[in-house]
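Given next, in structure tokens, is a single chain: the form predicted on its own.
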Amino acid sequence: MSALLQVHGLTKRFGGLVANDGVDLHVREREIVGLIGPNGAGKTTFFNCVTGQLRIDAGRVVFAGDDLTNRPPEVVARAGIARTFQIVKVFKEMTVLDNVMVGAFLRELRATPARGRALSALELVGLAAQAGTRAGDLPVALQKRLELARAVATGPRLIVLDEALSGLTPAETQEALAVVRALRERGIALLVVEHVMEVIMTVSDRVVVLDRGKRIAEGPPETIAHDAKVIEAYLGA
């Protein structure tokens, strides 16, 4: 199958700080691949310089055949990519119907095809019983998945997810997977960073491992979570 997300030799600096060095990632149609790593190890870098929110200093991001490279963020939406992020962006004083109408917007010139399109984004998130809801009133769990909505509803292809599972319990966390698994099933796309290793390897197709900027291993999980790279990049020589 080809790759719908094709990032060569992505490279970003700050100063003398090389945050990303040379790193190479693909993901396929309706693959889940997890984005891993220590702190520090450039995971958020990678995703900002992927969604337009910073520029690159070298390589190439082609998304479904189109070169994405330093386009800005909305020219990477409209290309079909959605993102949530590693702190949670809601527009607190509107209602999360309103919340994910903003997302919806992308698509649709008019408020009541915004609108339906955004319900719809609620009921695969299991929000629509919280549409009328103050989004500042939410728990942060489900402004996270109001977040999550809300990127639904631009019409994706592909879903970049920052640490949208962090800080939850396990109980919200299953729920979090389901919607994750649902998600593919619509035939969307994910590219995951997660802190809790039990959590990737349990939703990741495939997953990436990043050290200090770079690419140290790419495989199944459960090669991965066996792979003396990677235990050393964690745990120390």
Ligand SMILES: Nc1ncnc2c1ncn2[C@@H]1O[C@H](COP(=O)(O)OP(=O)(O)O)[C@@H](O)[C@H]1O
Given for the second form:
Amino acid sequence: MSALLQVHGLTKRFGGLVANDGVDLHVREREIVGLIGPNGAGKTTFFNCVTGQLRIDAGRVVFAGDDLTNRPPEVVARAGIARTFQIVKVFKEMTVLDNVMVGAFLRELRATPARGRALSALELVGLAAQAGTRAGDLPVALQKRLELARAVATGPRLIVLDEALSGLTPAETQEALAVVRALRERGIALLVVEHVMEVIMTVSDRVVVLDRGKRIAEGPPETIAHDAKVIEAYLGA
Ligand SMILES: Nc1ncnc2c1ncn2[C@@H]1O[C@H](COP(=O)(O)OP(=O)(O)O)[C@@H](O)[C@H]1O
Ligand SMILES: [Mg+2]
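Right, the form predicted on its own is done, so what does the form predicted in complex with this ligand look like?
To see the whole picture, the full complex is given below, headed by that same chain.
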């Protein structure tokens, strides 16, 4: 069976800088794939190219059999890919519930079903008790959780997380990992970007490593953790 997401030879240049250089990556149905690499490796650029925020210079993005190469973000979202942002982007003046309803309106035309969909997304990420809170009043760790609920409410088959697990306390990290696993139980695949290796190693089925725009390694976490090229890329950084 072919993978849910297939990215072939993705290349993105910023002037003379090749931020992504012929990157191949795939994610299977219900798989958790970690994308790691030192700061500046090109992880966020890769995300933005896959989710339609940036146009790519070469390569192909295929999702569930549809060619999404250089399609705009709303087409990508409707096809079933949802994302979070490295710097959280919540609607601060709106309630937690209203924020998540924004995501739900991708699939629902009316407020009542959108509210129901949003509430179940909040339950799934453990934020139901904060539904009426102004989003800007949540601590950052919970704003990240809110972004995840908004992504879930769009009814995705794949969620891409950019540093959603960074900057959390050990207890918050454990909670976030439990949420990631719960999403997979719901049949959602995940592509998780982190520069902190430890976290990704515990949750990923498979890990892909980027360094200076190139894919330098791919494999199960235990193999990647001992890969000489990977260790050098991290120590070099
Ligand atoms: N919009 C942009 N314009 C120019 N250079 C960029 C832009 N976005 C990212 N870069 C550069 O591309 C490289 C990869 O950045 P990024 O994808 O943010 O890396 P990572 O997320 O792995 O830390 C870096 O050298 C960064 O400075
Ligand atoms: Mg980044």
